[in-house]
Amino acid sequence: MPGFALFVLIMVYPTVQAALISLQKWAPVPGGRSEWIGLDNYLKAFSDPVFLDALVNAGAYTVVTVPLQMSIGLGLALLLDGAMPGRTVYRVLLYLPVVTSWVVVSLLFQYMFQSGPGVANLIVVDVLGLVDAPVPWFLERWTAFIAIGALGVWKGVGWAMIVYLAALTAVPRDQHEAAALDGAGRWGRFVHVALPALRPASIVISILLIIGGFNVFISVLLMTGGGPANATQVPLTYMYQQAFEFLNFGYGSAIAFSLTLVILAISAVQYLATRERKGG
C-alpha cells in the first residue's frame, strides 16, 4: 500500500495535473484564472505547421539514427564477442559516450560542426574533398540534422553494443560448434545461429531507440535551439519553447501528450508487427 501511494504521488498525480492543464488556457500567475477550453490545444497542435514539421524532423532523425545505432552496435558486439587482446578495454572505451553528459558532448559537436574552420568542414573539404567550400551546417535544416544525428549515433552505439553483447553471451556455444561441424562458416553461423537468437534483443533495442529518437531534446536545444526560423524544431524543443519561453503551459502540455500519443501508436504498430511474425 505505501508503494502504491508513492506511485500515485510521484507518477499519477503529476500526469493527471499535466493532462488537466492541457485542457485549459492555463494561467501561470498564482491567483490567475485559468479558462477551460477542452480539446482546443490538441486541435491547435495538429494544425500547427511548426509542430507538424517538428514531428517530421523527429521522425527523420529516428529513421536515420536507429538503424545506424543498431547495425554499428551489432557489428561492434560481434567483433568484441570473440577472443582478442584488450577486449575489456575496448568495451569500456566504446561505452564511454553513453555515460557522458549530453550537455558537454552537444557543445563539443556544435564546436566540431561550426560553419568556419571546424573539424567537420576540415574532413569534408580538405580530407575527403566532398565539397569545395565549408558547409554552414547549422544554417540549413538537413545539414543541421546531419550534425545532430551524428551525435545521436555516436552516443547511442555503445548502448546497443552492450545489449547485443549480453544477448550473444546467452547463445549456447554448442550450437556454434554444431553448425561448424555441419560445414557452416562464420557468416553461416551468424545468419543461422546468432541472428535468430538476437531477435528478441533487436526488438527491445529498436523499440527503446525509437522512443528515444522521438524524444530527442538536449542536443537540438543546445546545438540549434530549434532554428533557424524553427527549421530544426523537434516536439520537445517546441514544447519547451511554448511552455517556458512563451509561458503557454496549456499548449505545451498538449504538445507533450500529443507526442506521447504518436509514440504509443508507433510502439503499438511495432508490437503488433512483431506478434504477427511470431504467429507466422
Contents of the next structure:
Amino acid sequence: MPGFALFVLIMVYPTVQAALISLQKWAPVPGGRSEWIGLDNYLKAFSDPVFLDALVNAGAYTVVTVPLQMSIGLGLALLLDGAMPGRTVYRVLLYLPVVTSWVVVSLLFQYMFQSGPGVANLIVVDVLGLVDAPVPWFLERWTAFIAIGALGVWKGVGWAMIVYLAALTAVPRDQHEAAALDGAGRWGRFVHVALPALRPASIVISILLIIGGFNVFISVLLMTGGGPANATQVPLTYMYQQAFEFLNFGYGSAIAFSLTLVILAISAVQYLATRERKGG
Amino acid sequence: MSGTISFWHAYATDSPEVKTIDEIVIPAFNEQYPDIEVQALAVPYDELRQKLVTAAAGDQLPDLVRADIGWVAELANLGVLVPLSAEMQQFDELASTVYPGPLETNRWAGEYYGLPLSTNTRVMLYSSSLLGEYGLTAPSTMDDMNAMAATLAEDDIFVFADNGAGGWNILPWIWSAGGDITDADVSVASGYINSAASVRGVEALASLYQAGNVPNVILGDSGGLGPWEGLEQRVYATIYDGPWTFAYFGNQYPDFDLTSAPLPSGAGGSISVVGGESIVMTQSSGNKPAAAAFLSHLLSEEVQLEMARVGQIPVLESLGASLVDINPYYEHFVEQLQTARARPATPAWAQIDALLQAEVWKAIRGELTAQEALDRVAEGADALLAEYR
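Alternative state: the form predicted in complex with its partner chain, after the form predicted on its own:
Expanding to the full complex; the earlier chain stays at the top.
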C-alpha cells in the first residue's frame, strides 16, 4: 500500500496534471487564468509542419541508429564472448561511453564535427577523400544528423553489447557442441544456435532503443538547438522550446503526450509482430 | 523604512559590474536607508529568463529584477509585474529623466511595467589600419559597403560578419532600408515586415552573403570563426556589435585598433537596434515601498555614473554629454542611440524572433526570396500578435 501511494504521488499525479495542462491554454503563474480548449493543442500539433518534421527527424534517427547499435553491439559481444586476453578491459572500455555524461560528449562531438578543421572533416576530406572541401556539418539537416547519429551509436553500442553478452552466456554449451558434431561451422552455429537464443534479448533491445531513439533530446539540444531554421528539431527539443522559451506550456504538454502516443503505437505494433512470429 | 528586499540582476561576475553593485551601489543606498537590507543575486544572463519563469510559476519571485528589455512585456502579460505607471508614486518624475526610446520598451497594454536601467545598441566596428591599407574608410552608405565588398574580396576578406539572423542581427538592415516590423500599436505585421523596403533590407544582406562577402557564421555555423575572432584575425573587415566589445578587446587583444562608426545608411537612414535592461518590481514583493526606494536609487545620477564607468550606458538624458569623458568609445553609441529603435514590445516577441530567424536564414541561403521569407514571417507574426491583442 505505501508503495502504491508513492507510485501515485510521483508517477500518476504528474502525468494526470500534465494531461490536464495539455487541454488548456495554460497560464504558468499561480492565480493566472487558464482557458480550457479541449483537443486544440493536439489538433495544432498534428497540423504543425515543425512538429511533423520533428517526428520524421526522430524516426530517421531511430531507423538508422537502432540497427547500427544492435549489429555493432552484437558483433562486439560475439568477439568478447570467446576467450581472449584483456577481455574484461575491452568490455569496460566499450561500456564507458554509456555511463559518460550526455552533456560532455555532446559538446565534444559538436567540437569534432565543427565546420573548419575538425576531426570529422579531417577524416572525410584527408583520410577517406570522400569530399573535396570541409563539410559545414551543422548547416544542413542530414549532415547534422550524421553527427548526432554518430554520437547516438557511439554512446549506445556498449549497452547493446552488455545485454547481448548476458544473453550469450545463457546459450547452453551442449547445443553448440551438438551442432559442431553435426558438422556446423562457426557461421552455421551462429545462425542456427546463437541467433535463435538471442531472439528475446534482441526484441527487448530493439524496443528500448526505439523508445530511446524517439526520445533523443540532450544531444540535439546542445549540438544544434533544433536549428538551423528548425531543420533538426526533434519532438522533445520542440516541446522544450514551446514550453520553456515561448511559455506555451499547454502546447508543450500536448507535444509530449503526442510523442507518447506515437511511441506506444510503434511499440504495440512491434510487440504484436514479434509475438505472432513466435506463435507461428 | 525597514526590511529586506531581494534583487536579481545578471550583472557579469567576470567584469567589475557585480563588484560595483555590491561595494558601491548598495552601501550608498544603506547610507540613506540603513534599515533596508538589499539581497542582490547575480544570475548568469542566459539563465535569468528561465529562472524568472520557474520562479513565477512557483510564486518565488524576488522584489526587483533587472530584466532584459525584451522580457518586460512577456512578464507583464503573465501578470507578475507591478504596473509602475499606475502604482508607483515616483514614476512620472523618474520617467521624465530617462530617454524616451528605452522607456517605451516597458509599455504593455497601456501601462509601464518597468523603467530603463541601462541601454545599448550596435554600431559598426572595424580595424582602421586594415581599411587604411586598402585606402578605405568606414562605409557610410550601403552603396559604399557593396563597393568595399568587391575591393576586399580580391584578398579573400569578408566585408561583414555577424553570428546570427535573429531580430538583434537583422532589424538594423530592415530599418536602415526604410522598412518596419509592425504597425505602431504592435497589432499587425503584414504590410510592415514584408513591405518592399523591408524586403530590400534583407536582400542587401542576402546578396552580400550569396556573393561570398559574408561568412557562414551568420547561419549559425558552429566551429566557424566568430565575428570577434575573425575581426581580430583580419579576415572580417567589419562587424556590428555593442559597447561590451571594447571591454573584451581591451582584455583579449589590447593591441588591436578597434574603431567604431555609425551603421551604413540606407533609404531609411542609419538605424540600429536598442538593447539594454529594465528594472521591474514584482507583484509578489512583500515590501514595495522599500523596493521602490532602491529602484529610485538605481536611477540616480550617482549610481548611473558608477555603472557607466564599468560599461553600462546610462539612461538619464542629463548624463548624455558627460559619457564620452568616462569612456571615449561611447561616442558613436550615444550618437547611434539617437535614432536606434527597440524591438516591438509584445509577449509574442520570442516566438516572432524565432520565426524571423528561421525564415531569414532561408532567404540568406537563397532557398527563398526575401519577399517569400518575409511574407511567411508576416503571416505567422499576425497570428501570434492576434493572440495577445
